[in-house]
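As structure tokens, one chain now follows by itself in the form predicted on its own.
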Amino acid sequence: MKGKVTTNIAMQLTRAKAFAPASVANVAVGFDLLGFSADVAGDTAVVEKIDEPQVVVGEVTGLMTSLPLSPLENTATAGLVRLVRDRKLNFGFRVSIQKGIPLGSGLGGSAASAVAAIVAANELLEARLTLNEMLSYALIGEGVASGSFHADNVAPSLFGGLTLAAMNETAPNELPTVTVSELPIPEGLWCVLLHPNQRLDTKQARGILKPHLQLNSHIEASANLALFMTALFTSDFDLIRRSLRDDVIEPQRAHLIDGFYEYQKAAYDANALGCTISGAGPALFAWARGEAHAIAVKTSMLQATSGLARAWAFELKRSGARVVS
């Protein structure tokens, strides 16, 4: 894993510690399929060998605390209970999770306690776990938060950067897997990701989505993925702001984001290439050229809140989840 600390000595760890990136899901055009990691957040992870065959929770700490102590029902543990059984593993883990991101925040909270979990408790195995598998069991979790297996947050976090990641048909009782494409990130693009201060579960944003799809808005949006596509290759900013667009999802959760048209229409203001919902929200992205642009389009969006927000400008970038001790 790029930027990840590796040791030969896994047999004699007893504990390790990783950190995992937030991540911004669907990328406007790539619902379930785009996301990128934004590392101004994330969630850290350390995961001690214990005794016994089992995962435990541990310390919570950071901005949640009350997180489930059943470690079938917290994110960061559902993948190691597993581990722990695919393997036939004669240890346990013991789990402490420092929360970096809010959950219901449209970060990829739970993809990074996720994600943080199953690198750490990686170096600690004799026979390390590949990259995909890693990707597979910290899918487990995020299913837990999420009621359904989607890998736009948990991809880009592990491998860090723009990814496209498309599962593939599993059975019942396999661990879902996923086909996972690193894409170019053209030099010079920056994102701005504002918070507001609200929560927004994304089990309620995905209940509210229509299940089927008009003919017309199906070829829109698919010509949309392709141009963005085409963009990214192409280091082509004009298309990017051309095909930067979510005709199909925006519109169904727009109303549950209070301020939403607002928000998007003071980053427009200020220049952005394209702006819309990251992941389920009720967090917003934009895109800019360059950091000048990037700085005025945060302090426009964040002017627009009334300061009822965070917000962050950065430059995208390929970093993504790694060991930390």
The other form holds:
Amino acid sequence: MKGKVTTNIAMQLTRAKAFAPASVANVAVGFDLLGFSADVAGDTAVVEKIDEPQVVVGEVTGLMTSLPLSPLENTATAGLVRLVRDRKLNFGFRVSIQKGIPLGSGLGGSAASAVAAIVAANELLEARLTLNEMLSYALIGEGVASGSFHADNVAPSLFGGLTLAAMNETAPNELPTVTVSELPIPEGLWCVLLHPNQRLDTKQARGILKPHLQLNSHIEASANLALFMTALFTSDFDLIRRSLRDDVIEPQRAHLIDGFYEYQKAAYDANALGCTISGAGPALFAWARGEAHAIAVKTSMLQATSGLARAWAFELKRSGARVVS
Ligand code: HSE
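Starting from the form predicted on its own shown above, please give the structure in the form predicted together with L-homoserine (HSE).
After this comes the whole thing, all chains and molecules, with the earlier chain placed first.
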């Protein structure tokens, strides 16, 4: 993976552009831990060097045209502010963002902006960051949107593929760090993403969650996570079908998503391997085996929305953030 998002000739660059894909977090069984990249949409950041050691929000284009102008409140720039400070840089960054992921969609839009910005900024550094360091700085940006540090969107958007991202213990003022494992993707695993015509605030969707879990729920959730991980490592689609379910978070959040149970039923009517909320919602994801199955699931889900949604079907791949110029 190392070097994947860097080039060798960029020492003197004053401008760089990077793309970071959307992502699906939680993956039913791994709340705040698991995620996979969804390279069917993404955000692009253009980062330019400026003389002053500060960070400036530039143009915002695409699906959104107004984002916070304060660099500490903008997900794309908050990590870069910290980078300028940590590295004691004698220059700064102007960051323009092209939003290809709707905000409040559950498709990892905040994470993608943060990842694209740090990947582009890295191109302008004389001493490059490692992937894990980029992850830490992107996490600071993502934290602005969700109110806490969890890398289940940032890690797959940066690394690509299906990742397990566990926060390390760090002191409050230290840069947050993450232990990332890249998980195997069984061949022929497809995803259907459905984005209903609705917007949900991540902080709201986190704020309603109960802080405690019953022992029996903990046991069931642990079993599903363990079975799911086994299924990935053994390419066991029956075991994926058995374990890809969320009995903890989904029941608490489903009411926030208009039509959630109808869309989920439509996925299961088409024999989906599993279907639940993507990230904090309102998007849903379903898994399928092979393209024909995925198209059938997508068609069924779209019909249930009466066309008031956008949907994609794609094969899971290891495609993460990349420099594009
Ligand atoms: N794991 C997070 C959640 C993703 O579901 O709240 C969104 O930040």
